[in-house]
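Next up: a single chain in structure tokens, the form predicted on its own.
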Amino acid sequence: MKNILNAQWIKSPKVAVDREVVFSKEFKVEKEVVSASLEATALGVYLARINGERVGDFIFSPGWTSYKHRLQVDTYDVTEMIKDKNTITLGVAPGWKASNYFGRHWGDRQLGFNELAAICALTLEYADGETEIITSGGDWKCENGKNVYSNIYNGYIYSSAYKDISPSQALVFEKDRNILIDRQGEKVVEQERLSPKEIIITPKGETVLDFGQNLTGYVEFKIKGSKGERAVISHAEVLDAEGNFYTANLRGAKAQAVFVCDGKEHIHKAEYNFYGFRYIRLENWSDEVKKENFTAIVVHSDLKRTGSFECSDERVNKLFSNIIWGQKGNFLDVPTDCPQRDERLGWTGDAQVFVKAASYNYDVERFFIKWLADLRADQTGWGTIPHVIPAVFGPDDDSSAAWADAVTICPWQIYLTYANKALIEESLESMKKYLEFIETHSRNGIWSNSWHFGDWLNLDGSSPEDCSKGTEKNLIATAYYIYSSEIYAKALALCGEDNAEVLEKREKSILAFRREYMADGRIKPEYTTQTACVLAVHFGISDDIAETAKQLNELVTECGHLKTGFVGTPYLLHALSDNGYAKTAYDLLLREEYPSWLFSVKMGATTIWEHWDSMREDGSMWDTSMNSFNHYAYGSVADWLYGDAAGIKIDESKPAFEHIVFAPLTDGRLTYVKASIETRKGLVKSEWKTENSNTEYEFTVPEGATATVILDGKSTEIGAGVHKF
């Protein structure tokens, strides 16, 4: 990024709410071009073209950042696209910047919440050594585009025959260029292409296409229609109990694609919009409906797949597939909670519970570096972390435990998976400010003076009216303070700084937790829940881990199932299997009845659900208020599949799998388990298989790494290569 800093911001002089604006400039080239590069960005999402040809494969550029602080600039090599006579265009649509409550947050005195803007620089280097720079400015033309309506939630209306009859000159305005940064995150691109599995005529007479997979993206379709006809595609995740198209869980999102025909045949797809869907419904579609005329295009951040898991139980394999699809559907520039309803926000709680699994499934280092930079930018001066990043709700007076702890948990996990010490150094100050906020809201070591989500969607006392009842919220908050303090102390030590004061405060809080919530190594009866036990065990708070783990095991076996929500579920199986209750952990994993991970699999899910019973056995729905069928948080169980079922663990003293601990836990209900992770050192792999009561193990250690194998309580040190036991 260099020449764009000399360009001018441009916007439309017209009122152009919820629609595409196109900026353009014609220019001639009279000498031989040896190099041409385009730097571009927008407040909104943009699509650049030169001579009608799309520039690059990026979609939804420049992505979603904390726009008041940071705006990414993309740089493209366009040398082969330059001709003698040229037209460069930048189409800009609202995207995240100017849709609903998104836009109201990003508005400022320089640019209103519903206004769009662009800035760019085209650098031409000639064979004679001269350089010409074409920058955005008042000499650019501005007109309304064919996307006559565009909104993140509602979708778009594309008018194929539309032509702005009164184009104008772009309006130049002053806006701080200090927010411009080189692209930091991964680009978002088109991925798989899926054909419809079936054309359905529902009991209501609706024409519905089933793509067989809940996904995030859009549909490419062939259409002709009659001139002026408005063909409508609606999107949905599920069908209802009667088999009809179901959109009530989208809440206020219309999630439609409307194509206004001109009587000519077109192959069309969205340019600025995405949807979460498995099914589409066609309305006012006069063309014959053929499966070959429709393709679902999957879109997400361009992440390298690094992890795999497989076992002898196909239900578990389907669960793992659903976890992968849940990550793909929600890792679209930011880690969103869901891709379909009128939300699609970067919830911190979801991100932190899933970050470990995410970093094994895919290479997410760059993805999280960018998102965590926005987290630090949006952190308030008094230390609180907004519930969603980028922040769109305005500054929060409070930080919810487990959600705000993304400030410590996510950087630390990225360090463990990728040995990124620089990220820890960049995060130290924000960790410190957050912990200082907690300390000012604590009483005698108990974090007791803040608002919290609690163990969100737990089964101890949740209902559609209140999803946070159950485990005492101050217990959760104090436990997470203790956990984040431990991470911060480790981070300080890693960076060569003194952590004695942090450890002292942590110890005082541990003692306070024990006094307040525990007796004789067990959670007191009035506070007893599965989640309370899980946190006391997994965060090392209990003064008798074995007794608290025993209490947890009793709670699970007595009721026969899990009752945990967003806070307890990620650590539930770990707390059990780490303390001698691997069978109970496997019982929970392999349970098919509600509530369980495999219940959704039995119900035909292709992604992870927001609720344990988003859809009930009779086909009825949990509720319409908050019911996503693509919500990856409970997919955090994948890190147990990697780390315990397959037994691939990180040695914190040698991150990025420089030293691996192989400690697989077998179970008689599985005849084999195998998993692999492509690490910074190379491929790490673990496999075990049981036949005739004999179990064989095979472990792969990459060059430059070592490992410890723990089987039946015995440790063996191994080096690079493939080792069998």
Given for the second form:
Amino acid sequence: MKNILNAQWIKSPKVAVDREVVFSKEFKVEKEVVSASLEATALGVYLARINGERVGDFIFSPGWTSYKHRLQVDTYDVTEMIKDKNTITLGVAPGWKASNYFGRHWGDRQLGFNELAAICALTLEYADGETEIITSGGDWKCENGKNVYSNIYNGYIYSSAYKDISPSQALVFEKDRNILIDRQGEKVVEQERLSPKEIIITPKGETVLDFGQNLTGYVEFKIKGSKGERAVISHAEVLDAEGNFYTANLRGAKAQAVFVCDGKEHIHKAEYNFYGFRYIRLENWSDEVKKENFTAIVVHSDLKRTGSFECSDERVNKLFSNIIWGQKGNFLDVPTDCPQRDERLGWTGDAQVFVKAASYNYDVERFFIKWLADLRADQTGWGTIPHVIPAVFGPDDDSSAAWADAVTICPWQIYLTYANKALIEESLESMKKYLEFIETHSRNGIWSNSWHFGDWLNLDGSSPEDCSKGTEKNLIATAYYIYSSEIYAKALALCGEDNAEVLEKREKSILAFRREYMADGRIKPEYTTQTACVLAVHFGISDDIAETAKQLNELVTECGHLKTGFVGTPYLLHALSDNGYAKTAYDLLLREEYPSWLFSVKMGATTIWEHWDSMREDGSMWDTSMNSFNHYAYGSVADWLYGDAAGIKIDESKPAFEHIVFAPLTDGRLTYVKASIETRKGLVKSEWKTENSNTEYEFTVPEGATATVILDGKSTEIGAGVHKF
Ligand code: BGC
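With the form predicted on its own done, generate the form predicted together with ligand BGC in the same format.
All chains and molecules follow, beginning with the one already shown.
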């Protein structure tokens, strides 16, 4: 970033709400250009063009950050695009910054609502050594664009014949340039393209196209129509029990693309909007509906795929594919809860639950570096972490356990997977402030004085209105305090700082937890739930882990299924299989009746659902108040598939797979498992196959790494190469 700091912020002199504004400037070049670079950003989302041609392949730039503190600037090499006579345009639409009613479900706060603005600098370097800088300012033209309506939840209206009849000069205004930073996160770009699988006429007579995959993106379509016709595309994730188009779960999000025809043929796609969908419905469509005229374009952050998993059970493979699609759908610049309804927010709890699996599936180092910088920027002065980051709800007085703990869990996992120590150094202060906040809200070692989401969506207390009943909230909160303190203590040690006091406070809390919630190594009857046992085991809180794990195993086998929500689910299988109950863990994994991971697979899911029963056996749905079919949280089970079914584990003392522990867990119901992770060291692979009750293992260790293989309780050290056992 250099010359943009000398440019001026510009906006429209008209009130421009929920629509596109286009800023432009014509300029001539009279000398030979050796290099040209454009720096640009906007309040809203922008697309830059030079002489009508798109600059770069970024979409939804400048991405979503804590705009109060940080706004990313993109820099593009545009040398090849400059001619003698040029027009540069910057189209800006509301996006996350300026959409009316953004975050609407949370009390109609019109959170992001604001006017659109842009700032940019084009630097031209000439062969004669001179430099010319063209910056945004009052000499730029400003007009309304063809996206006559654009809103992050509702979608857009594109009027192909629209022309602003009264363009004007842009209005210069004062705004802090200190918020400008160089792009820190991955760019968001178009990824794969999917053709419709089927054209359906529903019982209601609707014309619906099925793309066969729930995804995040938009549809490109060919359209002619007749002049003035408003063709409407609506988006949906599922069809209802009768086979009709179902949008009730989108709540207030209209999620439509409206194209106003001019009678000429167009190939069109969204410029500033995205949707979560598998099906589209066409209305006012006078053209013949042909599959080849529609393509779904998947969009997400440009992450490199690193992980793979396959086994002999096709249902588990489908589950894994659904997890990958859940990540694609929700890693669009920010880790979101869901991509479809009027929410699409950076929920901290969801992100921390999934970060480990996410970091094996894809290279998410840079993605999380950016999001965690926003998390630190939005942390309040009193140490709390807002429920969603970027914090569009404004500062929250409270931090919910297991949500706010993203402040410790996420950086620590990024450190473990990629050995990024700098991120830990940057995070120390925020971890400290957060733990201090908890301490001021604790009594005798129990975090007892805050509001919490609890074991969100568990099945212990269940009625649809009661997502957070079940496991005692202070028990969960204290367990997370203990866990976050452990991470903070490790982080301090890593940075060469003293952690004695942190460990001492942690120890006190452990004793308090045992006193309050446990007796004889078991969770006391009045507090007993699967999640309570999972936390006491997995966070090492119990003084008799074997006994608590036994209690957990009894609970699961007695009822025959899981009952855990967001808090217990990510660790449930680990807590079982780490303590000798691998068979029970596999029972849960391979179960396909409700509630289970494979239930949704049996029901034809192509992504991970928010609820264990987002859709029921008879096709009826969970309450419309909160029902997403693309919520990655329960996809956290992928970290058990990599780490236990295939047995690829990180050694915390040598992170980023410099030393690997291979400890696969076989099960008679599977004949083979293979998984691999493209790590910073190279490809790590684990495979096993069983034939005639004989199991063969093969482990791949990359150059520069070593590994310990643990099979039947015996350890063997191995070096780089492919090893068979
Ligand atoms: C979101 C979640 C989130 C939760 C908070 C929901 O509306 O979709 O995934 O974590 O609220 O409990």
